[in-house]
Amino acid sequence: MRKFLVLLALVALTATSAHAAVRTVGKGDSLRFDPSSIPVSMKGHYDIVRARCVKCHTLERTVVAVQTGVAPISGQPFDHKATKAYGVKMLRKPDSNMSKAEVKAAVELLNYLVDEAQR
C-alpha cells in the first residue's frame, strides 16, 4: 500500500501541468525579456516593441510593469486597460514614429505578457 501511495504521489507531481512563464535576461537597464519565452506568434510584436519603446525608456520598464501589476512610474495599475491608453499615448506622441499597427501590436504584446505573469 505504501508503494502504491508514493507511486501515486510522484505519477501527481510529474501530471501536474507546467507554466511557461516568460523569462527575462539582463540586469538594470539591460534588463528585457527573453526572446526565447515569447511565441513563434509574438515574435514581430516583440520586434517592435524592442525597436520602438526603447527610444524613449529601457525595456526594464515595461518588463517591471508587467512583473509587478504596476507601472513603476506612475504606481497605477497595469492591466489590459492600462496597455491600450499606454498605446493610444505612444500613437500620439510626435516622436514616437509608431503606426496604429504597431501600436496594436504592441498592445498585444504587452496583454499576453500582463496574462502571464498573472499565472
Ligand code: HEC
Contents of the next structure:
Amino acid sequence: MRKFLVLLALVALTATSAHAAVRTVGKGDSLRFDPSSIPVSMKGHYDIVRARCVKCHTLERTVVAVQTGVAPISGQPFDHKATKAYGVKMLRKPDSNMSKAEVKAAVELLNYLVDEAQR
Ligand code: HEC
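Given the form predicted on its own above, I would also like to look at the protein as it appears in the form predicted in complex with heme C.
Whole complex next, starting from this chain.
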C-alpha cells in the first residue's frame, strides 16, 4: 500500500509539472499564448507583444522559443539572457517601430513566460 501511495504521489507530481507549461491557443500562424495564462499585471505587456512582435513574423516563433527553451532559428537557449539580448536587437532594428519602454515590457513578459514554461 505504501509503495502504491509513493507511486501515486510521483505520478501526481509529474502530471502537475506537465500542466505548468504555458497554455496556448490556435496553431501555425495563429498560435499564440492563451490570454488566461497571462497574469492581470501583465495584460498590458501582452497587448504590446501581440501588437508589435508580429510585424515581421507571427507569434509562433516566440511561443516555440518560450515553450521549448530553444530559439528556433539560432538554436540558442532561450533564457533570460536571450530575451534581453533579443530585446536589444529589436530595439536596434530601425523598422521594429518599438520604443525602449515597449521592449522592456515585452522582455519582462517573456521572462515570466520562460520561467512558467520551465517549472
Ligand atoms: C523588425 C522586424 C521584427 C520585429 C518587429 C520582431 N522580430 Fe523577431 N525576428 C525578426 C527576424 C528577421 C528574425 C530572424 C533572425 C534574427 O534573429 O534577426 C527574428 C527572430 C525571432 C526569434 C527567433 C530567434 C532565434 O535566434 O532563433 C524570436 C524568438 C523572435 N524573433 C521573437 C520576437 C519578439 C518577442 C518580438 C517583439 C519584441 C519580435 N520578435 C519582433 C524580425 C522581427
